[in-house]
Structure formats: C-alpha cells, structure tokens
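For reference, the chain that follows is the form predicted on its own, supplied as structure tokens.
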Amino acid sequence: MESCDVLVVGAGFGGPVAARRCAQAGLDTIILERARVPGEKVVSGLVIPFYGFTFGPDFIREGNPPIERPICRVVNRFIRDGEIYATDSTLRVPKPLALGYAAYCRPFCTWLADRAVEAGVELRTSTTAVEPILEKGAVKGVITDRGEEIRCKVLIDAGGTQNRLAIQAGLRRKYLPEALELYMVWDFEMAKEDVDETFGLSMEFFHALPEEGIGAPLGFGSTLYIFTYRESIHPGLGQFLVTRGEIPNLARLLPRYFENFQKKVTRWKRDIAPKVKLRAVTWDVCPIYAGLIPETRNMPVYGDGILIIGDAAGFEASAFGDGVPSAWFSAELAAEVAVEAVRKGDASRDTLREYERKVWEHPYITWIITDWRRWDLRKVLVSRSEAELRRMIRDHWGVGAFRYRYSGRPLLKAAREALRRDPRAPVKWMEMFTRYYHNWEENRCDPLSTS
C-alpha cells in the first residue's frame, strides 16, 4: 500500500490541469490513466472554443500546445432536395483571432500530461482505478486493476462520462440514456492545400428538416458538421440513445444518414469527395444536455475526500457538445480547494463544499451546462418552418451567439474578472492569438515527451 496527497483519476483534458496545480503547490500528486497514452481513449479530434484558452489555465495560454488549425469562421449551410438553398456565415472573426482551435485529442492530452509531469506529478498509464477505498463513507483512495491500494488525502475524479468511482462511492448515479448522445466521426485524409482551398479557416454545419434524411432528427441528435484539421477533415453526426421513449438502432441510422448526405449534397459530391480518402471511423459517447436534466444537474460534485470535475461531473457543454473549457475551469477550481484541504488537514465534505460554490459562481461553467439553444431546436420538428430553422441556427452558430443573453454575458463577466486580476490580460490574449496563428502557419508546437 502506498499513499500521496492528491490522487487524480484520468489524464484526459481536465486531470493533468488539476494535478499540475496541486504539484506546483508542493503536494505529492499521482495521476492514474487507464490508456497506454493520455488521450488515446478519446475520439480522434474536436474544436476547443476560444474562451477555454483565454480564461483557462495560464500555462496553456502561454504555451505552444499541438493545435491543428485555427477556426475563424462558422459556415451554416441549409439543405433542401440535396441543394444548398441558404448560407449563414455571419459568425466570424479576423485572424489572428479565432473562434476556436481544432486539435487531435491524443497529442493535446499528452501535451497536458507532459506539463503535469514537468511540475512533479507522477503519471501512471495503463492503470485503471477499479473501486474506491471507503472508510465510514469517506473516500480514502482507490484499488487499481493491478490490485494496488493507493491512499490519498483528496481524490480528484477526472475519469469522464463512463467513470464509476463516484457511483461506487454513492455520490452519483449513471447518466440517464436521455442525456447521452452516441456520435460517429468519419476521419478523412485531405491534402493541406485542398483543406485550405475548400474550407480556409472555417468549419461547416449542414442543416435540414428531418425528411431530408441527412442528419438525425433535430433536437434528438446533432446536425451534421465538418471539422477541419491540418491535413484531414472529420464529418460527424450524433444521435441520442433514446428518442420519444424509443431506442433507435444507431449502428444502422448514423451510417445511413451520412450515406444519404454523401449521395445527395452537391457540396460534398463536387467540392469535397474527389479530394478525400477515408482513414477511420470512430464512435464515442457524449453527455449532451446532461446539465439540462435535473437528475444530473442536482447530483453532487463533491463528497468526503473526493472532488469530481469535467465530464464526470456532467459539465459537458449542452449547446456545443464540447466540454474541454469546463474541464479546464473545474480542474483549476478543484485543485485550489484540494490544496487548501491538504494544508488544513481536513478533506471532509464541509471543507470540500467550497468547490461547489466556486463552480456555480463561475461565469462559464454555469452558462455552458444550462444553455438551451440546441435543446430548443426540437421546436422546428413541430413548426416545420425553414425560416424558423434559419433563425434558430443564426442564434446558435451564427452572429446571434454573441448576444448578451447567450455568450455575451459570460464573456463580459469573465473578461471583467480577468482584468481585475491582471490589467495586462488583453495584451496576453493578443500574444496568445498571434503566437497560436504563427504556430499554425509554421506547424510548430512543443515537443511531446511521451507519444
């Protein structure tokens, strides 16, 4: 049996951030990661919104993570009879600013884990925490799949959607099927010059009424999207595990939707298909809308000896399907509370409750798990109105997204708090945007120590 101050379970996007901060505070910190390489178990790629970088951990903002492509514009294409009848590309910013950055999960998570190891964290890969060590209801550590007992003063659960430690500890329940989306990603190789010519620095969404058959019914899944990377693209599509009380056959539905898209939509047939080669098809489960479902939102994110962050806590972004920023934000908050608890010698529920207060005061976490816009798209199922569809998409993935009642309010709150802490924050943000853009142009990032 061994022991440490803080034990972090999971080396995805949030775990290394929490562990690094604990180690920097002088705490003996260990990360357990079930995969052979950090990020290996995460679906191949994603787009991380800009606010995660601007208001997230300093070392990410000031570093050179492995970014595939800055995204400066979102293009929404509306499909009828296979043809694009309208386009909304109002959501855009001039370079070097970016709305987000496309990245592959494996190198990015490895880069984060490297930064944690540099700070003194011990990273153990190919190691799964199979059950918590409980004493009088308090979490005191874990037992691994190798039979090891690792005791700790505070456990930070960063194990993602399917982690069971908090369930076994009696704190949380399994996500309801209604909160889970299974999505499929087609990974296509595409020459960089072709990605540049076809998409530029854009990502695209394709919207249609359900009868078009190119995407999951609105409100019950994702609209079809194409994320763009340096030398590849990822069309992706999701479907909820349960719709209207029925359990859909996802293995049949999602490939059929995408096959219809490939056959019907001229944009794909003429501009994209001749330039791509299918490399892989991947699946993953996402807790979309978890924050909107009271059964999930009301589950605790802390207990005696344990703090829960990121997807494990249901902090997935309900509107955008991206939980990276909230994983970073909650990781930093959890680490602050863990450090204080270890210093006080008190990791009781009463002490760790401070984490919950910080979470619900955070301008972005609160907003991204309670944003109803994507949920409300199901209203189009009733109205069957193309005009209503275009209006709602403009408010979601168009310029309307920046309205004060949507992303404008948390953006202003977070900016005001950042300026209060550091008046030079805007200078640092511009340095980050400029450096990231040049990194993209020159294909530059910090070397990875483990890969």
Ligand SMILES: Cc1cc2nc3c(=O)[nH]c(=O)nc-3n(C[C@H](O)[C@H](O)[C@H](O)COP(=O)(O)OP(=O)(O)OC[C@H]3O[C@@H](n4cnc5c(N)ncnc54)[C@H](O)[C@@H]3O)c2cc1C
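For the two forms, the rigid core is made up of the largest set of C-alpha atoms that agree within 1.5 Å on superposition. Everything quoted here is computed from the prediction, not taken from an experiment. Numbering follows the first chain given and starts at 1. First, how it differs from the form predicted together with the named molecule.
- After superposing the rigid core, the Cα of Glu388 is displaced by 2 Å or more between these two forms.
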The other form holds:
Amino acid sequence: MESCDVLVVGAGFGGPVAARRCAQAGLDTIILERARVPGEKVVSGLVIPFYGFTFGPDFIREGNPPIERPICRVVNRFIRDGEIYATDSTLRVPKPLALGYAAYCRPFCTWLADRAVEAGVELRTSTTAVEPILEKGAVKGVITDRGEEIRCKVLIDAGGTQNRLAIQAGLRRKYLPEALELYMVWDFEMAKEDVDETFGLSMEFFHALPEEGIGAPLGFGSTLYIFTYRESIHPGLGQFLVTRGEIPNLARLLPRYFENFQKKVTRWKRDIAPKVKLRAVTWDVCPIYAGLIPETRNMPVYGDGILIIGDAAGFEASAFGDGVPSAWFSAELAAEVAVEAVRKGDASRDTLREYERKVWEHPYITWIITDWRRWDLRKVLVSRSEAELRRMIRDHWGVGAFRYRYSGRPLLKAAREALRRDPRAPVKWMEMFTRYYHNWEENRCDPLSTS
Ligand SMILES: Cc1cc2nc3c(=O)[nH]c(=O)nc-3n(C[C@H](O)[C@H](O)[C@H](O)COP(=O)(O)OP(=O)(O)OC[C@H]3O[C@@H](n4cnc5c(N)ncnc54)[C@H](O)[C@@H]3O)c2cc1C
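Please show me the structure of the same protein in the form predicted together with the named molecule, now that we have looked at it in the form predicted on its own.
Now the full complex is given, and it begins with the chain already shown.
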C-alpha cells in the first residue's frame, strides 16, 4: 500500500491542471491515467474557446501548447436540395485574435501532463482506478487494476464522462441518457494549402431540414460541423441518445447521414472531397447539457475526501465548445481547496464544501450550467422551425453570442476579476494571442516559458 497527499484520477484536460497546482504547493501528488498516453483517443480533436485560454491557467496562457489552427470565424451554412441557400458568418474576429484554437487531444493533454510532471507530479499511465477505498463513507484512495491500493488525503476525480468512481462512492448517479450525445467524427487528411484555401481560419456548421436526410435524426443538421486543423479536417455529427422518447440506432444512422451529406452537398462534393483522404473514424459520448438538467446539477461535486471536476462533475456544454474551459476552471478551484484541506489536515465534507461555493461563484462555470438559453438548440431542433433555428444561430454562433445578455456578461465579470488580480492582464492576453498565432504559423510548441 502506498500513500500521497493528492491523488488525481484522469490525465485528460482537467487532471494535469489540478495536479500541477497541488505539486507546486508542495503536495505529494500522483495522477493515474488508464490510457497509455494522456488524452489518447483513436483520433480526436476539438476547438477550445478563447476564453479558456484568456481566463484559464497561467501556465497554458504563458506557454506554447500544441495548437493546430486558430479559429477566427464561424460559418453557418443553410442547405436546401444540397445547395447552400444562406450563410451566416457574423461571428468573426480579426487576426491575431481568435474565437478558439483547434487542437488534437493527445498532444495537448500530453503537453499539459508534461508540465505537471515538471512541477513534481508522478504520472502513472496504463493504470485504471477501478474502485474507491471507502471508510465510513469517506474516500481514502483507490484500488487500481494492478491491484495496488493507493491512499490519499484528497482524491480529485478528473475521470470524465465514463468514469464511475463518484458513482461507486455513492455521490452521483449515472448521467441521464437524455443528457448524453453520441458524436461520430471522421478524420480526413488534407494538405495545409488546401485547408488554408478552402477554409482559411474558419470552422463550418451545416444546417438542413430533416427531409434532406443529412442531419441527425432530431431535425436540423444539429452539430454537423467541420473543424479544421493544420493538415486535416474533422466533419462531426452528433445526436442525443434519446429523441422524443425514442432511442434511435445511432451507430447505424449517423454514418448513413454522413454518407448522404457527402453525396448531396455540393460544398463537400466539389470543394472538399477531391482534396481529402479518410484516415480514421471515431465516436465518443458527451454529457452535453448535463449541467443544465436540474437533476444532474443538483448532484454533489464533492464529498468526504473527494472533489469532482470537469465532465465527471457535469460541467460541460460542448455543443458550444465549453467542456475544456470548465474542466480547466474547475481543476484550478479544486486544487486550491485540496491544498488548503491538506494544510489544515482536514478533508472532511465541511472543508471541501468550499469547492462548491467557488464553483457557484465562477462566472463561466455558472454560465455553462445555468443559462437556460443553452437549451435553445435542443428546443429548436425539436420545434423544426427554421425561424427559430436562425435566431438560435445568431445568438450562439453569430454576432449575438457576444451580447451582454448572453456570453457578454460572464466575459465582463471574468475580465473584471482578472484585471483586479493583475492590471497587466490585457497586455498578457494580447501577447498570448500573438504567440499562439506564431505557434500555429511556425508549428512551434516549446515549453520554455511555462516555469
Ligand atoms: C467528440 C467530442 C467533441 C468535443 N468538442 C469539444 C470542443 O470543441 N470544445 C470543448 O471545449 N470541449 C469539447 N468536448 C468536450 C471535452 O472533450 C471535455 O469537456 C473535456 O475533455 C473534459 O475534460 P476532463 O478532464 O473532465 O475529462 P477528459 O478530458 O475526458 O479526461 C478524462 C481522463 O480520465 C481518464 N480516466 C477515466 N476513468 C479513469 C479511471 N478510472 N482511471 C484512470 N483514468 C481514467 C480517461 O482516460 C481520460 O484521459 C468534446 C467532446 C467530445 C467527445
């Protein structure tokens, strides 16, 4: 049996951020990761919104993480009879600003984990936490698939959607199927010049009436998007697991819809298909509106000896690309509370409750898990009203997204707080945008400035 101060389960996006901060505070910290490599998935990339970097952990902002491509514009294309009949590209910013950065999970999470290891964290890959060690209802560590017993003063559960530790500890229940969305992602190679010429620094969404048969079964081509990377693109198609009370066979339907999309949509047939080569197909499940469903939101995110962060805590709304920032934000809050608990020698529920208070004060996490307008997408898809869809696009993926009532308010709150802590924050943000832009142009990813 061994022991440490803080044990972090999961080296995805949140785990290494929490672990690094605990190690920097002098705590003996271990991360367990079941995959061989942090962030390992068959193939998976995403777009991390700018505010994740702007208001997220300093070491990411000050470093050069592996970024594939800055995203400066979101293009919404409305499709009828395979042709684009309308486009909304009002959500755009000039270079070197970015709305987000496309990144592959594996190099990005490996970069994060390397920074944690540099700070003194012990990273154990290919190791799964199979069950928590419980004593009188308090979490005291985990048992691994290698039969080891690792005890700790505080456990940070950063195990994502599929992890069961918090459920086994009796703290949370499984996500409701209606909160889950299945994503299929097609990874296509595409030469950099072709991505530059076809997409520039944009990502694209496609919306079509259900009768077109190119969107997900729920209605409009809800999350039929194309994420763009340095030398590849990812069309992705998502669908809730439960649709109007029915459980569609998504494993069969999603590939069929994507095939229709490839056959019918001229934008794909003419402009994209001749330049791409399929490399891999993958799927994953997201707790897409988990935080917005009161039942999930009311489940605890802490217990005796345990703090739960990121997807495991339901802090995700990735239909709008928010999963990674809230994993980072919650990781930092959990680490602060864990450090304090270890120093006090008290990791009881009463001490760890502070984490929940901090979560509820955080401008972005609360926005992600409480703003009912985020349900709009789902409601619109069920209503099948094109007018509603257009309104939703403007408010979420168009210029309306910056309105004060929508993301403007949390953005301003977070900016005010950052300025209070450091008046030079705006200069640092500009430096970050410029550095990340160069990082993309020069394919540079050095860890030099992260100490
Ligand atoms: C297809 C898809 C597209 C997405 N697109 C976006 C996007 O564009 N923008 C965005 O911000 N978010 C996006 N997300 C959401 C984002 O990926 C998550 O919100 C984010 O990864 C959450 O971070 P996390 O640290 O909580 O969990 P994860 O990053 O999932 O990390 C969990 C880690 O824990 C490990 N693990 C799990 N259980 C155990 C165990 N028992 N023992 C040891 N290790 C364990 C896993 O292997 C994994 O490495 C997307 C998700 C999917 C599936």
